[in-house]
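This document starts with one chain, in the form predicted on its own, laid out as structure tokens.
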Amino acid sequence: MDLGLLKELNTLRAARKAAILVSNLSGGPDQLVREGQSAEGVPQDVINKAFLSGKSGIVEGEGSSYFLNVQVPPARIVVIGAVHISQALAAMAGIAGFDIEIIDPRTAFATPERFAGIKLTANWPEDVLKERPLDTFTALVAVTHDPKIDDYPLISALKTGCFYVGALGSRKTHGKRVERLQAAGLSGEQIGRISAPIGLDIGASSPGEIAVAILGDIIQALRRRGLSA
């Protein structure tokens, strides 16, 4: 194995960037491929499928077999708001394989008793996200209904390129949100990435059902995301 490529792969892993180390089992040189790039000898759809699934394995290319060592950062969910929906979503997220963190400066809501065993931070999102920045493998879910709490992380998520950005609220509420985000300098294309009303349209009404709709929406966004370097 090329030690230089291995070092680069480890650097990308530490930075939470996706990459595939492509090894030609017939003895050709290794290749390091980032999302959106191609590998010599391996069909592009095979590379794309590996990035979206996150699964390593042997594939066939142009007259050779290749081992794809797929390194995709574990997706995480950051929820702004320690509400009933967040409680249900936190319980489901772990089952689906997601790390999850709840952020809410309202200490009456953000209590360990309500979120036992869940990473919970009772602080303002702008302070938390400076220490633990969002990235492209983060889903941002804003559910407080309070612009003073929700807007900063929404703006940060859209600028960062989080693979999923969702916000709770009616269409009227979202219309006012759009006006604020436009005033903050975000483009229509960026704002259009927000899932609002949040979650898949399954007719959800209870907090648990809304959490199911949100988690389904997140999984769909992760597995169908656009691949870019």
Contents of the next structure:
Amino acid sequence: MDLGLLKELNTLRAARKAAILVSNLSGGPDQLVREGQSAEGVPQDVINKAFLSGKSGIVEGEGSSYFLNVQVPPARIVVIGAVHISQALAAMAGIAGFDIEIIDPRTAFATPERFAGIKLTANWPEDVLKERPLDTFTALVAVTHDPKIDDYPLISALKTGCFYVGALGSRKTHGKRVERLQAAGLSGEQIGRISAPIGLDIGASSPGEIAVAILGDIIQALRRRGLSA
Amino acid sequence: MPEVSGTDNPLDIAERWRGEGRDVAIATVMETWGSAPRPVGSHLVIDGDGNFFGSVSGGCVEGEVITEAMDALGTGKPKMLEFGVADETAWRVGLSCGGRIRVYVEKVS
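Next up, the form predicted together with its partner chain, please; the one we just looked at was the form predicted on its own.
Now the full complex is given, and it begins with the chain already shown.
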């Protein structure tokens, strides 16, 4: 393994960026590829599939076997709103393998009793996200219904390119939200990325069911994400 | 030896050890069959004195991998190792769980 490539890979890992170190098992030079890039000798769909699954393994390429050392950062979920849906989502997210944190400035909602063992911050999203910025491997779920609380993190998530952005609210509520986001200077394409009504369309009714719909939506967004450079 | 903690990643340790001027080899689990103890992509990092960090098998074959890694540091040539109960070395080093693994050992150059 080339030391320069190892350093580059570690830098990307530290910055929570996905990368694959491609080793030619017949002895050719190693290659480092990022999402949307290609590797010499390995079909592009094989590279893309590895980025989406996050799984390392040996693959067949042109006249040689290659080992794909796939380094995809662990996906995390940031939830704005310490509401009933968030309680169910927090429990399920851990089982599905996601790190999750809940942010809500309303101290009546954001109590440790309601979220035992879950990372919970009773502060404004503006302040929390300055300390722990969103990134492309973060899903942003806004469920307070309150524009004062939800809008800033939604805008921040769309500008950052979070792999998933979802917002709770009826079509009417979302219509008003779209107007506010347009006024804030976001493009139609950016705003169109918001999953609203939030979650997969499975007819979810109770808070627990809505949490299932949101988690399924997040997994789909992660595993089927578009891979552009 | 510098402080390392259980949450460190072997790839970071490899870079750090190289930065300290040590010879470093990386062993990587590249294929598994059956009930292998560590998944594909797991790393063990070895230096020229036989210090190591990480795991490729949860202890079953680490000793053999470290020996081969120190050999690879000498020759500079990578090597693919295979371990399993079907292997002729099963009595010496093998996976008691019945699985089979292939481990690639290479020098960081």
